[in-house]
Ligand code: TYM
Amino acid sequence: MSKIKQRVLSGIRATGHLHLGNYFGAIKGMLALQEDANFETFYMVADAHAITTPYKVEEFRLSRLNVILDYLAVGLDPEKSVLFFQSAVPQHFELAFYLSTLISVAKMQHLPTFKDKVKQHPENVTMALLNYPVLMAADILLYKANQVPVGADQKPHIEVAREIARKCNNLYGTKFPLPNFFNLSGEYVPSLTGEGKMSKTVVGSYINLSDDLKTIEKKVAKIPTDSGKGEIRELEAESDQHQDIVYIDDSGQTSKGVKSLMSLIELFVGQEKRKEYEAEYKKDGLRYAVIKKNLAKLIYEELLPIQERRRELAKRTDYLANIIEDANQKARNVAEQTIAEVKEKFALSIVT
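Just the structure of this chain, alone, in the form predicted together with the ligand, please.
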């Protein structure tokens, strides 16, 4: 008898090119779970989430397709994963409404992700923005997902989904599994500026999966560094998002850029190399120009095959249309079943 597989659901907003933060924070985990026979993987283009912040309609048409192309280029496989569009499955919005009855406005207003968006777009504090985590909970629960591969910034949203699932199960007797945060490595990829995380919305903070070698070299060269020699202090981490290491050079300056550089080195070359560099920092000093050039080369080597596959895939429009239609239908089949169950439990089914 075949074992019942656990479900996995994740998504990436269609808001432009994917960057290394998305790659390490989400995609690496998505790939690992796709290759694990214990899981059934559903990966969507979060196009409805993308329109919760202001966007340009013409660019958006392309961005939606770009996410699918990126998914395929990094190695997500339509034979193994359901690669679909969130907006093609209307049950996401239906379930989001039902679930919105289970969580308070105050809770939503206090989420760090909501507060950040309010700061970024004070003129655009809409109901859709407030409802963002509820729609995300619906995305996850609609597929009864056990694992959600995402970056650390999404942890508060997974918590909301768990709280909603728990309440729904208690109040209505649904059987939603409590979804788990899944991450293998790189749950927090820092910004190239040294301030905060790598983010699509912060200029100069990211390396795109589509960047060429020259662009990567330029971006890595710009990571602010210091004199190359000094001491390293490990502080008590204020949050559970990342370890707080401080690099203080011999003139007493603290460099957050060096921390970003070291994190990228760890991601691309491994923890051992980072440790070696840290030992040199404390002893003879580092030569950043050489280190940065090598790092840029390694990043490019990782991205080149993805870029080549992507170029080939972009030409195969019929193939893309077919796999998308097929995946949307597969997603709708699962979604319909869950909605029927939820409506029954909420006493919203048609009376016969």
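Between two forms, the rigid core is defined as the largest C-alpha subset superposing within 1.5 Å. Residue numbers count along the first chain shown, from 1. Predicted model, so just to flag it, every value in this text is computed and none were measured. Compared with the form predicted alone:
Relative to the superposed rigid core, K283 undergoes a CA displacement of at least 2 Å between these two forms. Relative to the superposed rigid core, N322 undergoes a CA displacement smaller than 2 Å between these two forms. When the rigid core is held fixed, the Cα atom of S263 travels 2 angstroms or more between these two forms.
Okay, that's the form predicted together with the ligand, but what's the structure of the form predicted alone?
Below you will find a single chain and nothing else.
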């Protein structure tokens, strides 16, 4: 008897090209899950989630397709994974409305992710933004996903989905599995600004998978650094595992940008090279211009095969259209079954 596969759902917001943070933090893990016979993988372009914050329409048209192209270019396989558009499956929005009857406004308003978005977009605090976690719960439960690989900042949303699933099962007799936060154990990729991780929402913080060598060189050159010489302190207790080392230059100033640079060096060159540079930092000092130029070249060499595959895929418009429609239909087939079950349980199905 064949083992029942666990279903995985993940998605990336359609707000432009994928970047290094997506690639090392999520995509490599998504590729591993795709090749694991224990999992059935659904990877969506979260375009409906993307319009919960301000966006430019014409740029957005391209961004949606860019995510699919990037998915394919990095190696996600439409024969092994369902690569679909969230907005092409209307059942996401229908289920989100049903599920919204099971969670309070107060609960949504107290989520840290909502509070953060309110700070970022104080003039655009919409109902869509408030309902973001409910739509995310609908995304997950629509496919009855067991595992949801997301960043740690999205953990509160998984808890909302679990709460909604539990309440729905208890009140209406549905059989939603309680989704689990799934850690892909991806690499942490720091922001080029020296603050936090790479993010598409922070200008100047990221390197796109599509960036050419000159663009990468310019971005890496802007990583804030210091005099090139100082001391390194290790913090004993810190809640954020990525803030356990502090670089302090000879003027006594803390340099967060140097930490980002060293983390990227370790990611692309290895831990030994990082240790070598750190020894020079504490002794004779570093020449950042040379280090940054070499790092930029290594990043570009990593991305070049992806970019070449992407260029070839972009030419195959009929192929892209076919795999997108095929994947959208596969997603709809699953979604239609779930909605039919939910409507019957909610007493919303056609009376015969």
